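Listed next as structure tokens is one chain, alone, in the form predicted alone.
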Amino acid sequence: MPTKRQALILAEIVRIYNETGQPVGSKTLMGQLPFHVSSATIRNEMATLEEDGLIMKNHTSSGRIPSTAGYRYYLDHLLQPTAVPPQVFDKIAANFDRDYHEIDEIVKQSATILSNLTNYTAISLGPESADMTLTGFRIIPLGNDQIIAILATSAGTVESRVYRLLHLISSDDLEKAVRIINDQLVGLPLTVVKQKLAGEIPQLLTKYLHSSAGFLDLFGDVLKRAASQHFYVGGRSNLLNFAQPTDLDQLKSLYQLLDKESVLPSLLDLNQIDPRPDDPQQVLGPISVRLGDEFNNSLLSDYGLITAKYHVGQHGDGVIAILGPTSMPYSQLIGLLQLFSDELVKKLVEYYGYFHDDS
């Protein structure tokens, strides 16, 4: 555990290194620290911090840079979020100020706005409600044996997908099948809909239709897509700005990593984030930060992830995150992410209010 003076030196090394990208020496620290000590004293304190693994020597200079452990101590004990300038708040509000027809449009736009504000990669996940219900299902013929299936939920999400039926089911039977789905399943939670889809619904379709071939697979597929988590990534190419250019295969793998939705839940470590923490002394509040080897993924050994889980009342919880180099300006970004998640919640609540009033 560093002393108070050592902690102040560590915080200043983090600040200067994050701002300049250059190793920090004792002479630089002398003019920046809030107390006056000799250069020799600072060197001694830096030596202790290095022995404790909180800073390390850069091979190209006599200065020191924060280690992953140093960043972790800084984040857990020393960081103070910076207030967001009014012009940034105005920019967020202006970028959110547009008409949205689906909840996913807001979530996707949030990732775009945040990546543009920070020049890092942003990841967003819309609120997931356990009691989300089916509110409607439609099928529209497109010609050439193709149809578009449209499924809507109480969360304001709309899933649509084009399918080819190949004359396996007549247009009359298709209309009857859609009526059965709406009569029997609208208003039920999606978990119950899935259960009924494996139970009495196939029996009803068999009773009233000449053939239901292909329809159950079609409806089950669009239902699965509607119930799945929808992640959006903004500024994916920003990752390449901080990667080492010597390994092209690693650059390619890093860029492709965020294309895999199966990777994102573990990357965001969703189960470890509490949107309403009970500990008033928690420095980061509802913010979580993961660094380097904490990802268990060598591609991200030089990166950090700042994640905020937001709460939208009965509509559930969502996530907004920033992925960038380990040397990100955390105090500014965490202050920004706290404000940004609040503004995102306001926009979602506004949409849900309009959506339910209009339905």
Contents of the next structure:
2 protein chains.
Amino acid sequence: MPTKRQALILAEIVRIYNETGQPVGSKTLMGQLPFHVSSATIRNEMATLEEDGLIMKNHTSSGRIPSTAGYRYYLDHLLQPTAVPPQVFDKIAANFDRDYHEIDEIVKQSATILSNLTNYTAISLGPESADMTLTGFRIIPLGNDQIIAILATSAGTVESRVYRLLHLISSDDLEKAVRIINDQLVGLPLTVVKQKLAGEIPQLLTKYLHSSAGFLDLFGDVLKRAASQHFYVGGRSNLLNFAQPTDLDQLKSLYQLLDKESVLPSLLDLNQIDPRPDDPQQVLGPISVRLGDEFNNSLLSDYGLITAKYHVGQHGDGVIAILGPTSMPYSQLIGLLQLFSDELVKKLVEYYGYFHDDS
Amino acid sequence: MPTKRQALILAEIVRIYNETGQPVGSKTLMGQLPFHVSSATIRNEMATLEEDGLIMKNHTSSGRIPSTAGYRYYLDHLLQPTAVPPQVFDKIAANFDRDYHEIDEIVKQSATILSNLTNYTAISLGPESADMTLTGFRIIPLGNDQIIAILATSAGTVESRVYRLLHLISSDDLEKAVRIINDQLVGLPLTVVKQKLAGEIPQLLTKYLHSSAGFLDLFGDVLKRAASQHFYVGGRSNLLNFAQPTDLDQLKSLYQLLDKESVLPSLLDLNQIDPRPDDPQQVLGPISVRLGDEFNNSLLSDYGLITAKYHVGQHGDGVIAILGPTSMPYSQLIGLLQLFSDELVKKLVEYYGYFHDDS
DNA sequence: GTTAGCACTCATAACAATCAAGTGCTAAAA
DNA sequence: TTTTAGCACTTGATTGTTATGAGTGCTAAC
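Having seen the form predicted alone, I'd like the form predicted in complex with the DNA now, please.
And the full complex, kicking off with our chain again.
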């Protein structure tokens, strides 16, 4: 446990290291700290901080840089979010000022905007609620043996995909099948729909149809797509801004990692409720930060991820996050992210608002 | 005009430089050429090649590397495509062995497969025909003021997008509008549809509907999307394989370039019919190569693009391309690309084949 | 507990020396 | 006329040396 003075020194090291990217020495600190002590005193304090594992040096006679543990302590106890300048606020609003046709368009754009604002990479996930229900399922023949299947949910998301039935099922049976799905399943949560799809639905179909071949696969496929999480990654190329030219291979792997939708949930740590059981300050609100070694992926050991969970009424929770180097201007970014997720929520509520005018 | 012997030397320089990435000297060449002359003789020949601008050196006493003009000459007169080993052939087939629901899925996957095979970046564009016609337009209400608009074309592509009408138009009028579109426009090429949309259609709509507000924008939007080219870029991260660590900024710009769909047509040089008016050898068939300074973009000055145009019956032409450094193993890649585009065409024909069973 | 002073460490830059690869040129050989 | 051996010369890369400077740890005095 660092003393108050040590904590101030740590905070200053974080700040300066962040600005300059260079290790911070005792003399530099002397000129910057809010109290005056000699460099020798600072050196003594720094020695203690180093014993505690909060700062470290590259070689015997270099200045200190924060260790991951140091960042952790800084984030949990010292950081104060900075107010966001009004022009940034305007910029967010201006970027969001478009007509969106689907929620995913808003969510996707939010990742783009956030990455442009920060010059880091942004990841976004739309609002999701466990009790999102099925509101309708349609199949429209398009001629040429093509059909399009459309599934709408209470969250306002619409999933559609083209299929080809290859004469496996008559159009009569198809209509019946769609009617059965709607009669039986509309209004039910997608999770329940999934269960019923494995249970009673197949029996119903075989009872009333001549052949249900292919239909179940089709419906299952659309359902799976409608229920799956869609992540959007914006500003991938910003990873090049701070990459060491030496480890391009690592960077390549990271690029490939971000393209795999399957790993993003674990990155964003979606399953964990309260990640920090100790006593972190509460200024961060719904924002949390994960640092290098806290990922279970060595590729990210030099990266940090600032995650904000946002909440959109009954439509559930979404996530928006900033991925960058361990050393980021956290106090500014967290302020920004707080504001940004508020704006995103506003935009989403606005969308849903129209949405419910009519229902 | 290089002599026969100089041409052989140039070809060998290209080959060795490609393998090693190092400038090639006269002694190295002496051991590799299909004829024996002394290194001094080779030096003389190289001096001539350099006068002709086909090779160059980094500094006074370094080996030679091919200049862009040298590559150009090599590609036009010397290159011989290499036969593709059967296991590569199998790999292509295995990767394509899936059920595809839409043409764009095949096209997209083709970029991914090609980039994996080559370890370069691949760009693909689906087959397009100028006389693709409109085969149907639907609007399906989804409740909650949402509708989905669906446009199908003779090329088998289906464009769908969700819209919200906000009470601007009654569902009666909407149905009528859709009927008018289908009556008037089905069977016409999309280009003609576009013209009519600017001409007589608005009048028809105002004649028969109470209000057509919003509908024209909506239809125009779907139409535009259906008619626009969709490029797919696969293996972006492969750009990191050969990037100089020094010019990460340039690389970042290139990444952003590849994300802009609007610049890809000019990259692929889609408008040009016969790019090389002089007398290139014909072994390349429908494949052409563009080198650095032949792009009108300085970002690409160190890159090369191997482009194959393919043809799918009446469904028009598509393009598949490999983007990599100026120095690539062209003879292998061109053989591969030839084979690959054949396989892609097969797969597409297979898709269209089913497609027309029914019509 | 704080501070001035000092010896010590280490990365970095600058500089010279050396080496290896490769060139151009000349004069002799074919 | 073409080819080749020989040689002087250029240049980048490597290595070793030295100087510099930022920064530390420690000690003794305040």
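All of these numbers come straight from a predicted model, not from anything done at the bench. Positions refer to the first chain, counted from 1. Between two forms, the rigid core is the largest collection of C-alphas that superpose within 1.5 Å.
Taking the rigid core as the reference frame, is the Cα of R72 displaced by 2 Å or more between the two forms?
No, its C-alpha moves less than 2 Å.
Does G220 show a Cα shift reaching 2 Å between the two forms after rigid-core superposition?
The answer is no; the displacement is under 2 Å.
Does Q184 move appreciably between the two forms, meaning a CA displacement of 2 Å or more on the superposed rigid core?
Yes, its C-alpha moves 2 Å or more.
With both forms put on the same core, how far apart in Å are the CA positions of I201 between the two forms?
C-alpha shift for I201: 2.9 Å.
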